[in-house]
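Only one chain comes next, encoded as structure tokens, the form predicted on its own.
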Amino acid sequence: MLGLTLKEVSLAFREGRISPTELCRKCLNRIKKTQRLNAYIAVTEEFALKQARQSEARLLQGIPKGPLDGIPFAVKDNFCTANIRTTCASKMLKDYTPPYNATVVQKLLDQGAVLMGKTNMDEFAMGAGSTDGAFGPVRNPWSYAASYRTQAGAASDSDWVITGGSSGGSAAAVASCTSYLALGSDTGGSTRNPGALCGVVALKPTYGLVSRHGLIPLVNSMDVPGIITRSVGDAAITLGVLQGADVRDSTTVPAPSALTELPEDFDVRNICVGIPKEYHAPGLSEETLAQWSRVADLFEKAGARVEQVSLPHTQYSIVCYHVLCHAEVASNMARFDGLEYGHRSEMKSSTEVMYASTRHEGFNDVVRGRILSGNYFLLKQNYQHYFVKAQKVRRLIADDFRHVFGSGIDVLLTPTTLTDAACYHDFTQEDNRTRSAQEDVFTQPANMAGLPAVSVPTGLSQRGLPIGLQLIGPALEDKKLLCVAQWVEQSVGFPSISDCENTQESRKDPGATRREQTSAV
């Protein structure tokens, strides 16, 4: 049951095969024995049965408020929710309760979703791998698989690997049948990323699909709230769901249509897919690259036109990115000075010492170090040449995906991560800033140029776990991007982790990552 697609749960519910309470009984027994994954900063237990219930008594009405009532979901503990703490995962906001609830969280409560909990994180959503949070890293789901354990030769409780960031909880929460389905914020790759480490489906609408309210913020210029699930069709439902203009947030723009469910027939002999060369990047590892051959091979097979394209400014986009986020976390993060919001020192001796000591213990080193590059990166003599450039080569990298969706392409057909999760110890051997650059190089283009891209697991690598292949879209084109990310998904077979778990059996197609490589990649 706890695998079951969103369709299939709403089914269940009405021919009274499960209730909305018992199915809320059996994810949070799941996440105490799945407690070693740290997915969780807090469970909402008596919060998810009330509204269990609550459900309950709608569905023998037979009232029920849409395809999602009932259905139990998680949340990144970056988004407000009314009454339950919010703390970013960082000490600064340790004992924060927001008065209110973020729209997408309120979308989906009025909906009659089910909060389970709130979910674990890099602090203030700054990190690719889930480990620097106050309150410890995230395990991967799939570094208890037995297709990792065979293969990898990795021991019981050691040698796990990292689940990616910075939402890595929502995505492990969703892997381990926690949840059907959970928020994460995007701001260069933070659902994406572990999303595909994870084997999940990751997706990252267009900026201003989605609203922002609530969301506690990092680059208010690149921001997305992110909808993590098992199937292309759940992010579809989730994201007719939380889409459309807010009020309260005036970057957001109307839906351009309903979105509800796919089309089980969609044509991809209509599709014209772009392979871009520039994405060939250093690092990448020969598994990821037969998977990127293997999908472009599938397009071409069914009819679908491949094409190798150039995005030229690529090369300067992690770069920029950096500079531009960095800039924008010193100005979000200013408003934490032991006044307004969060943790307060007891050093009190004066303003400034009260000021220094209050962001000193509440924040991180890799808060504060982005905060003092971001205030460099402002200063009046440096303003020009670092964050008004980086801002005019944000624009190139923007009208270089317009040129290229102009032409004719359809979606881009990119890898999301260089290679397969990494192992805890050997990821936290580097520091926050290479390991980020590392992770966000294929994820952080569509932030800068707003547009929309999910990731699709694809198939497995020869240690055991899962690899992601992205597809990017043109601005507000996100239900045409999802009918062909849910072509991927039915083409490649994808085995879920649950059949990894009982069995040995890792592949459902063991030469998927030695193919030949196609022309177009």
Second form
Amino acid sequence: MLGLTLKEVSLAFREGRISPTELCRKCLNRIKKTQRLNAYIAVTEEFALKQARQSEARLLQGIPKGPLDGIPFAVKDNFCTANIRTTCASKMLKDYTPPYNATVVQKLLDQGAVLMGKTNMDEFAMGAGSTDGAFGPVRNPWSYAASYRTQAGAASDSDWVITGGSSGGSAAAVASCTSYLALGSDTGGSTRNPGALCGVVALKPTYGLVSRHGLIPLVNSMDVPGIITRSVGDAAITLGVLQGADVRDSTTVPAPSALTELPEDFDVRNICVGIPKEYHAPGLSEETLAQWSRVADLFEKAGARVEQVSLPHTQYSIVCYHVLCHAEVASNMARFDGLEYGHRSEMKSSTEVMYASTRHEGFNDVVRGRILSGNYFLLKQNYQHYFVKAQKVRRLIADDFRHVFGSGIDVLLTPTTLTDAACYHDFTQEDNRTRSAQEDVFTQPANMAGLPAVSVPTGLSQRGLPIGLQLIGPALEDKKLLCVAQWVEQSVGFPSISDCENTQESRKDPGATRREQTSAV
Amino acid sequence: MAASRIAARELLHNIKLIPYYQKSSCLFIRWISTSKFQCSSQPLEKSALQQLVGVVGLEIHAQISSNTKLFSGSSVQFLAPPNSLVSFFDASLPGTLPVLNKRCVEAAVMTGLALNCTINKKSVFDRKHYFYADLPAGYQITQQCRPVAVDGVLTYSFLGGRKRNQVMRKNVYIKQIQLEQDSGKSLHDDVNSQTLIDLNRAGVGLMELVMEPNMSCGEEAAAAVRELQLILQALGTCQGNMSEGQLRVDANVSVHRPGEPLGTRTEVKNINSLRYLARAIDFEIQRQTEVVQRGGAVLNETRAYDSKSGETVAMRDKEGLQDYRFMPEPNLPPLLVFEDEASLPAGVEAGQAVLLCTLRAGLPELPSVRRDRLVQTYGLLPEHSFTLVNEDGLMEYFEAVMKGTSRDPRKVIGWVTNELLGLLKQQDLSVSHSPVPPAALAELLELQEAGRISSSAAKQVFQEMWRSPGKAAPQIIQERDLGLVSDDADLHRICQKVVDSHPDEVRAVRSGNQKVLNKLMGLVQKETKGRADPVLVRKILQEKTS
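Since the structure above is the form predicted on its own, I would like to see how the form predicted in complex with the partner chain looks, so please show that one next.
Next comes the full complex, this chain leading.
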């Protein structure tokens, strides 16, 4: 039951095969069993059960609210939730309880979806591993799948692999079947990166299509609420609920079309797939490259046009991304001074001393480092040289995409990450900055250009870990992008984690049936 | 001697009524007398070239008159309980976003149009960073880089010349008008060494107007700000009350010798009235002049005006030079202003857009136009047009009186600016709270015009109307027997009595000194308590003394 799609669960509810309360209990149990993943910062058990009962009452009356009524979901801990602690995995907001819901959270609640809890992340979403949060690292559920345990010869518990990040908790929650969908945030790849490493579908919609109101910002000009699900169809249903203009977010635009279900008969022969040659980046693993070629071949065999294209400014993207990111971070973090909310230092000999010690105690090294460099980039004597230059390059990157999509390309196919998930031990050898630069290399250009992008799991590596590929579409073509993604999903035959899970609980769960999948190979 | 006594009594009578009037409605005139510095409006002579002159530029923050704040739905209100008007955004709760208030944009555009600015069809918002306890986000959203309006000019006038009755017209250029957020207020409690923060004002919309250094003394600056105040009030874009902080003026002051580069400037803050503005600037020019003449150097610093001592004092420096680390505000799309409905792009509804043509058409009559019109229509003196326009509602009052009377406007203006304004000032009332409505005054003036009462009786009637609101002039005249005595027999009797008892004066008149006749007239008026028809009295007295 926990492995079903939203549509299937919705049907199961209506047919009375399971009730929202039963499902909620199952998920809560599973959260407890998978506690070692550290996917959740807070589990909202009471609230979840209350909502589930309300949903159940609606179902019994025959008036469910829609496809999400009674569906358990999880929310990254940088989305504000009314009366529920929202920490950004930072000491700064350790005890912060917002008085309002983020628009995306409110929309899900309004649809009757059941909030299970707030998921773990890198502090203030600054990271690509979900290893740099105040509540400890998130473990990738695939660390405990039979595929990894046997194929990689992993034996000891210390061999666990990271989820990627920064929305690692959300990806782990969905991958470990404790929630059907989860909200992440995506600034440079923070939703797609963990999505790829955890073997789930991770969508970053077009900038402006989904409201950021209530999302505690990292980089306002690039942040987009992300959607993590186990199938492309589920992501489409969720986007259909979340998309649209919000009066509270002046950067939102009306949805170009309603989105409920994706057509099953999408004809891939009308599609032109671009393979950007610049994405053959150093450090790209053989296996990821192989997956990339394989899916490109699948497209070709199915009758799609596949063309090599060039996005010439790609190589400059990551460094400019970091300049812009750090500058906005420096600005956005200025409000955390310990006065209105959040951590306040005991050192109060003067207001300035209190600011300094509050911020020193409240933020980790990564956050403080970005604030420092960001302020440096914004100094009067540096502004033109760094910020303005980076903005110009950003425009060039957006233009690259515009040219490619203007030349008849419908969608770009790229890797999401360089490799499969790293062992925690190996990953933490490098510092956060280096890792971010490596991990976001394929994902942040879509944020720089504001384009929709989705990571779809396509196969397992030799270590038994998921590999995902990324599809990037033109602005506001999210629906078409998801149609192509669904075709990929149906073609590649990515195994469900429960099939790979060789543990007691999965065998005991008769509902965890394998999704119908077709392999085109 | 007797004649001069009458004149003196008339004069005393007037002075008693107008002391407050003089104080406030002749603001410009007063400033000149208090100014340590006089503006030099004459071309400089060769010997004066070495003279140091003041250069004054102004930065003015005008609080936009709007029901809600610039980027949130919180109410705007003066003197509300602390922190009672604070939205999540105003308190900078994480995840909240600014939503631009259309009313504030329209106010800024209207102000820009009234000040002859170029309106930028596309302007943007920036963040200006600094840490301060009453700035909860750690940055202010402002328009540093591309403001909503630029390159305007404010024409202001003041009364100058030897007699202070010559209208001096000057221009000050407006560099830009930018929209920005106000900050909250900090209350420092030194006893308990703590700071209390009130965020009611945080996020209220401001227009910052930057005036070029085109002024040379306190009087000019005060006149320019007064004109701006009147314009803003006419537009309804700012209430303009300086003491409530709705209009905050910082002055950039420097001195130099004409022809040489500008001197180092100081910024003078903490000025909360027009009078203090003039004094602070003049003090600062004097101070800098003395520094330079002593051979010293003026420091680039911020100084505060101390209204008690009348001096400016250096403010504690905020840790050296601030780098505000400006960057574009990423949560707000560019602010677009359109010419008219036809120029709207697809998808933008007319109701949501800011349209220049609509705002332009809705601009009210501006103070300078009003003054010109008053002078032209009614033949008033320029200084009277100043008084009428400067006092809120006085012009409307005057024009309403004019509708109800056929009296010479130049006579009516005396009533409005002396009798009415004098009493209003005496009791600290605004024109709208006058107990005598314009129609009632018009009725009184009509009675005078028709020869039913004398001018001095009219003044007594007016006083009584003031004391007993609602009582009409004819009723008062009847009750108090103030009607003009024009009965020939009565007047003859009274005149005869006066002539008989003042043989010396009669002799003087007869020997050709016609001035003495005025004294006799005064005596007749005294007998009749000012009710005698002066024309008749003069005629009768002339007959009796010929």
